[in-house]
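Given as structure tokens, the chain that follows is alone and in the form predicted on its own.
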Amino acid sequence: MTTQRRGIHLDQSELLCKKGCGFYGNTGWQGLCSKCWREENQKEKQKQIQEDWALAERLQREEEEAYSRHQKAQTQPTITPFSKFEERKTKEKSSKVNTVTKFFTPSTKTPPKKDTPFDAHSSPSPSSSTSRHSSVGSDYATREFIDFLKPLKSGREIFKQCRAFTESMVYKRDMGADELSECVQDFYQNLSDRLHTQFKGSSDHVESVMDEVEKYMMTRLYKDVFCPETTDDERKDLAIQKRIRALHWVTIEMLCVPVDEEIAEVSDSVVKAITDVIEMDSKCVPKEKLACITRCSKHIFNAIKISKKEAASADDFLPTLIYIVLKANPPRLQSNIQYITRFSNPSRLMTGEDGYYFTNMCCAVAFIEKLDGQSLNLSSEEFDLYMSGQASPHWPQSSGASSCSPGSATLSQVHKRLDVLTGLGERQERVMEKARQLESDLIDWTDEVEQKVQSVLESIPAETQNPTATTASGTTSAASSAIDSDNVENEHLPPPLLPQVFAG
């Protein structure tokens, strides 16, 4: 096995969209932006319908020209009418049309609207079924939206698209999860365009609008949206867990990881970026679990560059991420990364550092999926027997073809615990000796003490002690030590003043 590190290195140029637009890829799109992904499935729909009123044309002439063979083929003299013939064929097309037409329009059974004054009780009626269905956090996020969207001239406006469009999204639950992100983007795009219009260009100001009703519609839709049935989502969680449980063994040293954990700092970094991957679950809107990647990565960030004292690169970012997700395995990773990229604003996810930092999310799961052993410069033998537990890397490993068996494995296991015993008992006894040594010091140094407090009070003169005296009644007078004891003209003062009595 070679002793040259390969180390997990990813070109910047990987990250980007495949179709050379300067965008962020995503591995959920197939490598391509947000952008390209809508229109290349734009085209594929548009290939679909017309394949689909192709098929339907074809089946329309292959029907008339069995019916007029049919007519042709009966022998009876009474023949149907050209005119019955004309309107039976009219109205069958339309028919098929409509099919097709009904096929491909958006469902209808969105209940109207009555139009409601635009303040605080705005909200939902309680008899609808997303009202039913709202929890409180729901019912804050729509506070919130009223009071932002309440400055603005066209807020009534934009509170009432809003809202009917989650309303109108109760009634798609069937329908798939590329569907209703194609319907969430769709209601993105044209609000957008249309705020665009409206504030001529002010991308900041839009932005701070889009951000505003991707948390109110998100919020309302998140349990209908999240890790839907329709998907596989949840067996994708299931299968990373498991997949990240088996790779417990992988070391820093491993994915060559500029990070030392010894610093208290690094370790804490360590720690909170550990946190926020985590605590990624725990949000509701995209745009709050895309700021938990985003702070997790910049942990990431500090660690490196405090213990390499320079700044970090993007070839350190990524193993140390990878690192990360391995030991946090973070619940529910695969469901709330296609949450993201299917319901978070597609301009957040092209641009920026939130961008940035979750493409290099998405690429350390797919790097862990395909995890092997070249990745960690091991052979494909050792790589087997860490992921079945056989061996582990921080066991002893003898030389020889037979340090690739089984029971090689177990005697090296038993060795190392010997090993580890006979430390234990030799440090046992050093401490023991220690502590015999520290009891023989404190005997010592109780005698020392005493001797010195001894040799103190003997040299103390004995006059200096105060005796007790005696009066001439032979009551005991005031001790020596009293204040006045001292105070030799005492015996001049006046005797005490008697009380005179005065008869009446």
Contents of the next structure:
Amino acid sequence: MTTQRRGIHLDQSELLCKKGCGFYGNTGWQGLCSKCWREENQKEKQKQIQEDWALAERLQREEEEAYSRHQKAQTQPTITPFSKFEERKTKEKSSKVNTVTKFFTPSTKTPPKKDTPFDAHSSPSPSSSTSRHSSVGSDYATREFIDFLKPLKSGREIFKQCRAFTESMVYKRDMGADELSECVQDFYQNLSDRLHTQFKGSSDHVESVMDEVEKYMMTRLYKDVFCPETTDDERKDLAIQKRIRALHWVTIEMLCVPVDEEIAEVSDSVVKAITDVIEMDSKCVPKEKLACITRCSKHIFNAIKISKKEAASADDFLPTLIYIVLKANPPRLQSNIQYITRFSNPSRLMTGEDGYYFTNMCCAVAFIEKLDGQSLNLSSEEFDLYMSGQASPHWPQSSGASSCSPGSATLSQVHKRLDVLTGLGERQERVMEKARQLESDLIDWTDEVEQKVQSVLESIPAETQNPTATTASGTTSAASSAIDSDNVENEHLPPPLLPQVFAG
Amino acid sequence: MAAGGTGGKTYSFKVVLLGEGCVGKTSLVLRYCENKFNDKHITTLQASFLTKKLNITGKRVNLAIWDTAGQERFHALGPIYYRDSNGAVLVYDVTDEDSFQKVKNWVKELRKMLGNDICLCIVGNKIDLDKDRHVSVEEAESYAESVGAKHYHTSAKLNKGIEELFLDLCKRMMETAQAEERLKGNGASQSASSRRGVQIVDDEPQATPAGGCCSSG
Ligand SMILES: Nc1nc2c(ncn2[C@@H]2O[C@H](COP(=O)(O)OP(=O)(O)O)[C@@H](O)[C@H]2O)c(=O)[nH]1
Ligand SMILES: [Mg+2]
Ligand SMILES: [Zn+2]
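For comparison with the form predicted on its own, kindly provide the form predicted in complex with the partner chain.
First the chain shown before, then all remaining chains and molecules of the complex.
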């Protein structure tokens, strides 16, 4: 696992689409190419949408049940989700206030029984055992959000608004990504403005509520607004992925990365940083994605601190982050950056620590996209040679790379392994050569033996050669069998073939 | 920010440090936030993002100071760093004429990209090396005035002028923010339109080769 992550090179076949269409696959798409993934995913998505609606209905139903248990006003889920959704929406108009009220009714009013709506959510009921991570996730997120808001005076109001807004987004699927972002950002802005008034300027309090709002909303909206088809995010993902692959030859020295991977703790931190940045793609909430970048950054700082014995400055950090991104080639990098930019709580991005690391990540990507020979202290000829694969800085004949930091353990390991491989290749060649030699020797030898036998048979009279032979007619056959049985001419044959050691 | 606070709002400001490598950006901010200079006992994990909480005339200010990579090859990334900044601290080394020229380039670029929304500070650092001064006080101060920036002289080594620099800057950023609030009638934070839309500008070709003097520490 570790060594696989750390390697820059990959077997070409591992990179191709699992469907065998010939295009490159992507780990983010279960090893499929974009086209195949879309096809596969279309079904998945359709299923997901239905599940979402089913879930929305279930939640609605549970609210209603809790509100009026005796009324038994249950609605059955239907097969045609869209009409159902419309129906639910109209129904919601009348019941919304009540149901939301129900969520936030102080416990004194609800029966002190265990089966409150909240408890119903705590473990996903078997009916919704869709086992889809995201729907269970959003189910869970709803419950968490409610639990968080319950103690707040305005909690009910906040939940109501967030839910209404999130549901309204379903109708905006076809909107451009920028408009979607604008909608969400305006919502965040309005809500946080009102919270500021309400909490009388307690920014930390507002921030903590806004964090939960983001978590709730984005868990539910993730599937619809991450890498939406209205954008070219996906194309950009593939472009940067290809670009990073093409830059596999870039060394730690070219980037002036101040980390010394010979030190065990440093290379350990490097591996952890790579793991964290790859993990970003698996999170749904912008804040959690940002946290991956932040964790990655902290590991980088640790690597620098141990290598340089001083606290990392931006001059150290950025090149190291670039190096980590090149090594990790994180899945759907551009989509993730775009998603965070569009849907993260803006204050976190603008002034927070997460925002700083995220900004550096954007810088790293921009640098990778634009880098040329000059940015790596190489001549443009060298750069072109490396890019085209005609030469590699790892090969001894082109050791033109400048070095401004200690060599990397991984790279020197790769060098060693390449040397070993080359050695093995040569040895195998030699073995093959000797095997061919042996084969022809054997053929020569059998020919020789045959000839000798032939000549011996011809020169020696039948009777002396085989005393047991009595008739002339039996001579030939008797003679040949005699050789096999008695080895009369043994002393004339070449010495027996002995096993030889060829590996040298 | 406990409920028992003054009730006033908290300002959050982002300040970027810009300037050539080795002029003392990192030293300035480490001195300001941690009162350290060339500290060999590293207790700080990193010196690239540091914060400071201040209380200015009863208002709380959270200051976030963003260090930037100063190497020439990263120059084009400037706009990504300084978007949404409330202030910029442009540092040069008083013993290094070239570094002052770099500051002028930054000023031009910032004004072009961000207009007057950003508070600029031009900082001549290393005044403890005054005997090797290569940038005249008059030239620097009159230049700063001509571009609507404030000029400061500092020494990270001797801890001179740094508190004043950041305190002044915070006061100016507060004024800017308050003016903006009055304009909008309500101003919890910046407008939605200023949030996005960043582009990378390719700067004029630079004659200096890549790789600074600091790369080996
Ligand atoms: N004499 C003197 N040296 C300084 C001062 N500030 C920084 N330095 C030194 O200048 C060098 C570069 O400083 P650094 O903070 O890394 O600059 P940066 O590249 O702009 O971040 C270091 O060796 C510092 O010790 C100062 O005020 N006076
Ligand atoms: Mg620095
Ligand atoms: Zn395919």
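In this text, the rigid core denotes the largest set of C-alpha atoms whose superposition between the two forms falls within 1.5 Å. Positions refer to the first chain, counted from 1. A quick note: this is a predicted structure, and the numbers were derived from the prediction, not measured.
Positional change of K434 between the two forms reaches 2 Å or more at the C-alpha, relative to the superposed core.
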